[in-house]
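Quick heads-up: it's one chain on its own, the form predicted on its own, in structure tokens.
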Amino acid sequence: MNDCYNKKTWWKESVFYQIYPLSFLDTTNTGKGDIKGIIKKIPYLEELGIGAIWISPIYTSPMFDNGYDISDYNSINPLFGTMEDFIKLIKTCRKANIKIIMDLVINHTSSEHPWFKKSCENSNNSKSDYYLWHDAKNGKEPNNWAADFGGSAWTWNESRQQYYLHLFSKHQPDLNWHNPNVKKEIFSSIKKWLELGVNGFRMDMGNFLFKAKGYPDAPHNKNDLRKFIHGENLYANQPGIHNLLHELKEELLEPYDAMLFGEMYFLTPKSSLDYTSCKKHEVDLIYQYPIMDARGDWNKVKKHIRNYANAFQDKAWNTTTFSNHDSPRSVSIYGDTSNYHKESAKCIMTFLLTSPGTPFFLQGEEIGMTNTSVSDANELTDIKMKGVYNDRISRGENPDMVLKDLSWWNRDNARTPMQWSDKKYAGFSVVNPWLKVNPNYTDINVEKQQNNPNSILNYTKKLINLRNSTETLIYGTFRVLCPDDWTVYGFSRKLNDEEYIIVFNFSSNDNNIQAFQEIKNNSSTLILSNYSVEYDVIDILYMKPWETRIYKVKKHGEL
């Protein structure tokens, strides 16, 4: 390995833990949860053996898209606490070994902000340039472009009599980052929080912040005007772009041992390595959006791990992720939650913290919380799937089939509140939550899970502990022992003349095994399994239904 890739890190290192605070636990009797309800289960993620917490946005918000519309960089919103707060909250996780990531939302701010309340006056004010506005066109929007929430991209502004661009929500209005000005002032808030202690920054949109010059329209598509078209030719990857990160890094994080990883589409594996070669100084790590677009496939899973495996070696460290608040629950799509739960939530688990790169996980995945049902569209609370569900009714499709679509990907069904135990509102409140708690908190919580040794929280806790004691599942090499398009997959960690060999059922089958000649081949010894059961090895002849094995290779010689 070269230099520059072999650089041991802390974020290497990491498991990182997602927290999306409005969900987490309210310790102020509002139904919503603090920054405080943070800081009481900071020594809960020490136990579990958390590294890095990345939490979701709790800057001041008029919260339209939950804290992603941010109507000021500086100061932190009051439903989640104060600044005092949030600094206790880094001396906390600073004691527990614990770093701290803030979301960067810069793509767009609230339309609340001082600033485009300021360029929405008239086209000449120190704030009129730092929104993308436009003129009419034959008297309709600048261009076709759709916006991810529903709608056009495009909406107008009577007292500017233009209209502006806002790539998601109208209450999100796009930055203008050709304005030297606005890198300016973003650039001072992101070195006010490493100053407090901030560990680095999930940089949300990472490579949209560039649209493309003219705005072009996008290419007419029949079967989906809502969805991003062609969106890496007109708003992703955009000349600027590669010059802001490397400035973003080298000026202000890397003096701080900060990290920077990206939110980032319409990538492939060899494009990836624009932003992430660890030569550029650019962005060091990007979410793996692949893995959580592949539907459940496992097929496309593992071929997404081979081949981002085999283009990042040497070159660039990966990511492995399934979840994030705006995705479904992980075993709900990947898993069996009607007849393996358990099973198949660790066997998914085991595949994430063994995988190449350094893991993420959201809130709830360590005890194998599940999606939600939704039978009502007002019981929908998420803007972009309000908007997708207004958008696609007023194009004539029937509403019924709508909801059961969106049920499934709605991005509630991850913002549901933290199931900490069977108490009434699962333990996260006193009061009845912003969020409808997911009916199964009875059955599925940590205090329950924390008592049965072989709950999936405490076989995460294994996990987690086996990848923070051996840098081999860590720094080590990865080989597919078989070939990707079998249900039954297995791949090998090693580092110098330690060697770990992990196999995998994803199914709710049982499976022949017997193409694992490199385990019969080898001396190797059993020391982690979602199954309470000794394996000779000699033996095997099949797996289980989501079954998961961790084998250790004796080292020659050793008995």
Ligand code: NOJ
Given for the second form:
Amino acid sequence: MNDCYNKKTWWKESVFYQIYPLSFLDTTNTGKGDIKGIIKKIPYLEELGIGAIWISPIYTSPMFDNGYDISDYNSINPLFGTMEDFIKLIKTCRKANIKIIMDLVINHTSSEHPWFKKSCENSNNSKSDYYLWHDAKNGKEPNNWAADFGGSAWTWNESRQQYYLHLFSKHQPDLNWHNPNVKKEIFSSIKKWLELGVNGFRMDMGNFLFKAKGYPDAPHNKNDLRKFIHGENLYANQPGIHNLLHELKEELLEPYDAMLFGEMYFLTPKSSLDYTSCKKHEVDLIYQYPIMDARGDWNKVKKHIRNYANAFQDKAWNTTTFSNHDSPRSVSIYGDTSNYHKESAKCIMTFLLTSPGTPFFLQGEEIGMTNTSVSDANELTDIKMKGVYNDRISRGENPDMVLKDLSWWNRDNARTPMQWSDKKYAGFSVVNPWLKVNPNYTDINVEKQQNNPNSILNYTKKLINLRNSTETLIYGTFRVLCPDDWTVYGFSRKLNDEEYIIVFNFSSNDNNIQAFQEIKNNSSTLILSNYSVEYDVIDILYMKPWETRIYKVKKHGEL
Ligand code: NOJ
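Let's see the other form, the form predicted in complex with 1-deoxynojirimycin, since the form predicted on its own is already up.
The next block holds the full complex; its first chain is the one shown before.
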């Protein structure tokens, strides 16, 4: 067995909570959330049992992509507050024993970054080579790559008389990581944040920093321009990336005991190990997209969890997550919001918090916040959704159908303001928020759930407490107890002679669970369930819709 794998560390033990600052809490009456709002809610997170917060970008930015377009890596966006506010946040977190992780968006900067402005001027100044410039090819873009936010990945610059590459919007030019000065400047900014007391980073597009030499054309279908098809050969996992990540982790982060988790695409369980095997020392965690990409299909989720658990066994540490600021709300896609909102939200949380690996969830998931709806294209606020909508319309697709499809995947679903209470604007702000509050806030909100012992919030708190105090649920081995295509599902977590069995009914029907021998014959004790009946009257053979139970297996001779 590999020793580095067995090392106990805070980022394996912590439950991570993602804060989307724009939508968390507005204390300055701007309709936009701010750092003071985060500080105000640290006691709430402490009580919930959260071990670490990941904050989406709060650096200075023109906010074309809500902060994923940085124009100064060394300062705080005045929209969110000041450096003093941020230092106070770090101190408040430290007192509450909560670690703090920043977003690290270094595949690209904002087009308003002074580096880019200078780079646009001409091809022989100190910043000329900071970005990926290319001459026109036969009077056109250098290749056929598509930007993720619609249109070509290349934009013409008049003063430079060249194209620049942007894998996202034209406001987000890609950096040239072959230039040692880019690395030097960015590494020095990272060090400043570490010195301030930040405990790590979530790295945006972590395996995309280097692009294929010569910029070959993508062999993709003209009708599917917006997809990153064949990205693995073009801009993911390219030579140079492993050395860079290793250097970042080993030389910069390690001395601060800081962690790095990478947003990464185009990986299999096996190729993920090239980045995250603890021996490699590149990223500690890979943020798991396959679950979010499973689009509500539990069988895919189960298969994914099994495959990763097998591949990572004794080699690398896993993560589990159902949603973030780019995805639909977990209960809307994996649960049943019409009939079993509460039960299914709790069931999803149980899966998240008992599966192997570090769990991450997004603000609002602890109260079961849901998707919102969009009936008019003018309501789309997100740069990606607007770009993709326009792209598809320009290719002749039916606007109503596109809108219907997009409203399900609309990134704003995850970004509606946090629902703190049933006060106007959900207690998020006293003025009209930047994004419409989900109208269900009068029913789904923190205050209401704090007062109800059976709420999703109070259940989540119990679950987190259980995980925080049970090493077996963190470090225990993982064994699936049934085939992946069963509607009922179960797995065991075992450490030394302690074992837990967790069972789920991922459906809106009653289901028979006779097959789980482990929980029959009274050989286990029920520790937690999401049904508010006395535990001992729970039927051991049938599970109610979206029921989940956590059992502790009795040790030999135990009564
Ligand atoms: C991934 C981030 O999660 C997303 O919000 C952003 O738009 C892109 N990267 C570009 O930075």
